[in-house]
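To begin, one chain is listed below as structure tokens, in the form predicted on its own.
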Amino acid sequence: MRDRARDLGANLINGTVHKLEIPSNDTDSYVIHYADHSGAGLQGEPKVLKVDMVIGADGANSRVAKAIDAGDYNYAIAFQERIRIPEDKMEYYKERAEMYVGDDVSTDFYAWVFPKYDHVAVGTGTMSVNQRDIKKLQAGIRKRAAHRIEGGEIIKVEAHPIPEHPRPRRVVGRVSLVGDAAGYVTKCSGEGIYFAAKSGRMCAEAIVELSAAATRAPLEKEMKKAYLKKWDKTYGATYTVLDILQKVFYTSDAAREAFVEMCDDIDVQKLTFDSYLYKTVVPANPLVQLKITAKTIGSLIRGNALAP
């Protein structure tokens, strides 16, 4: 994507942004203070860049979001170890990814073993930020998957915050947030890559549409209508439904077992696949939806998931 941007005329700068100065009016430039790493030295050369607009695509710990006081969000922690396993065991994951549920691997999310080209990522997600809790849960997933990753070598350890909901303010002045910086990660699944790319495209398209052939910078109220309103209309229901699912089914082992039983139903699988494919809530036939609702309640009752 970076190379495509360069080929289409973007001026790429290898730098680290340290500060964003906010103008006091709608016409003055934003001032970006950054370290230019194109030359020698790890520290980089201090430089300043003046711009008319800013798109904050700098992740969950966005400095751009802090600069515009975009507000905080609750977040989960994704912790994983990248493990290179023997070739015969890697063959098992050639066309397979695994998800694990249970209080031993995650008290409020799920754990996973995902293939990554020539190795696997073994990890867990949790709302807890306590290192002891995270280590305990990671030990749980390693124990569950032990027979499949035996003989593996840890080549990298990673930890990332996962936003739990969009930030309160995602467009302020002539600054817009996209991706993790905006909080565009879905509950229940923790997916963010598609929504990062999609929000970046929608934000850019709004700017192109409103800028009158790059002769003016769109204002806050214009971007809220052309970008945010369109985003919320398209994906707002997706976030709401997945938030409800997580609150209902990720609360206890009994609820998770009910969720697993429910997902064995072909109608649920089709509805889930279509919704995942189109990244939005796909309405089912009313009779099918009624049947799914009845099966959901039945699964919860059989699993004692509704008990206080």
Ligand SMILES: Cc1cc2nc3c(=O)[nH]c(=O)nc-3n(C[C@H](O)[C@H](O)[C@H](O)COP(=O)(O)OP(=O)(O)OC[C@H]3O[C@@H](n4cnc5c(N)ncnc54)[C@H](O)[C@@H]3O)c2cc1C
Given for the second form:
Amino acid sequence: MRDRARDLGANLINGTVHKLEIPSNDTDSYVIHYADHSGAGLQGEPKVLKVDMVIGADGANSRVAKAIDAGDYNYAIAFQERIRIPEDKMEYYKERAEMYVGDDVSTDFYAWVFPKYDHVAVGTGTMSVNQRDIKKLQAGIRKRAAHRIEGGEIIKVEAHPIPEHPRPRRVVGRVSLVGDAAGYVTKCSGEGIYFAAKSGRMCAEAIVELSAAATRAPLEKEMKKAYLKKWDKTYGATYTVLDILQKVFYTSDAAREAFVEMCDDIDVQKLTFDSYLYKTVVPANPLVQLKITAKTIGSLIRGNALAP
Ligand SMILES: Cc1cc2nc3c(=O)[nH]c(=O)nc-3n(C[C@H](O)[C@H](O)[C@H](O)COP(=O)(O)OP(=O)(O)OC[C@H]3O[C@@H](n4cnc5c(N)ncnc54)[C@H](O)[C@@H]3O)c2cc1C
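Show the form predicted in complex with the ligand, please, the one above being the form predicted on its own.
Once more the chain from above appears, this time first in line as the rest of the complex follows.
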């Protein structure tokens, strides 16, 4: 994507942003203070850049979000170990991704073994930020997948916040936030790559549309309409449905049993697959919808998930 941007005329700078100065009116420039890493040395060379607009695409710990006082979000922690497993064991994961649920692997989310081309990522997500809890959950998923990852060698350990909902303010003045900086990870699945790319694109398209061939910088009001309103209209329902699903099904082992039983249904699988693929809540025909609802309630009752 970076190469494509350069080929289309973008001026790429390899730098770390340290500070964003906010102008006091609608016309003065934003001033970005950054360390330029194009030369030698880890520190980089301090430089300053004046710009008309800023898109903060700098992830969950966004400095741009802090600079515009975008407000905080709750976050989960995703912890994972990249493990190189023997070739015969890797064969099993060539066409498979595994999701594990249960209090032993995550008390409020799920754990996973995902193939990453020539190795696997074994990890867990949780709202708990207590390191000891996370270690215990990670030990849980390692134990559950033990026979499949036996003989594996850890090649990398990663931990990172995962936003749980959008920030209170995503457009302030001529600054817009996209991706994790805005808080666009979906509940339930924890998917954020698609939404990061898509929001970047939607935001950029709004700027192109409103900037009259780069002769003016769109204002907050205009960006809120052309980018935020469009975003919320397109994906709002997806976020809401996944939020409800997480709240209903990820809270206890009984509810998780119901979730697993429900996922065995072919109509649920079809609905989920289509919704995942098209990133929209795909409506099923009313009869199928009714059947799914009845089955869901049945699963919850059988799993004793509705008991107080
Ligand atoms: C362990 C784990 C597993 C995940 N698995 C999945 C998955 O399977 N599928 C999925 O869809 N999502 C997954 N996610 C979520 C997904 O990774 C994120 O939602 C997605 O990467 C967000 O993209 P982004 O571009 O907004 O932010 P990031 O990918 O975090 O990119 C931000 C970029 O900004 C740069 N940056 C930050 N601060 C500065 C600064 N001050 N100056 C200059 N540059 C800066 C960073 O170096 C980075 O390159 C996972 C997350 C984690 C933590």
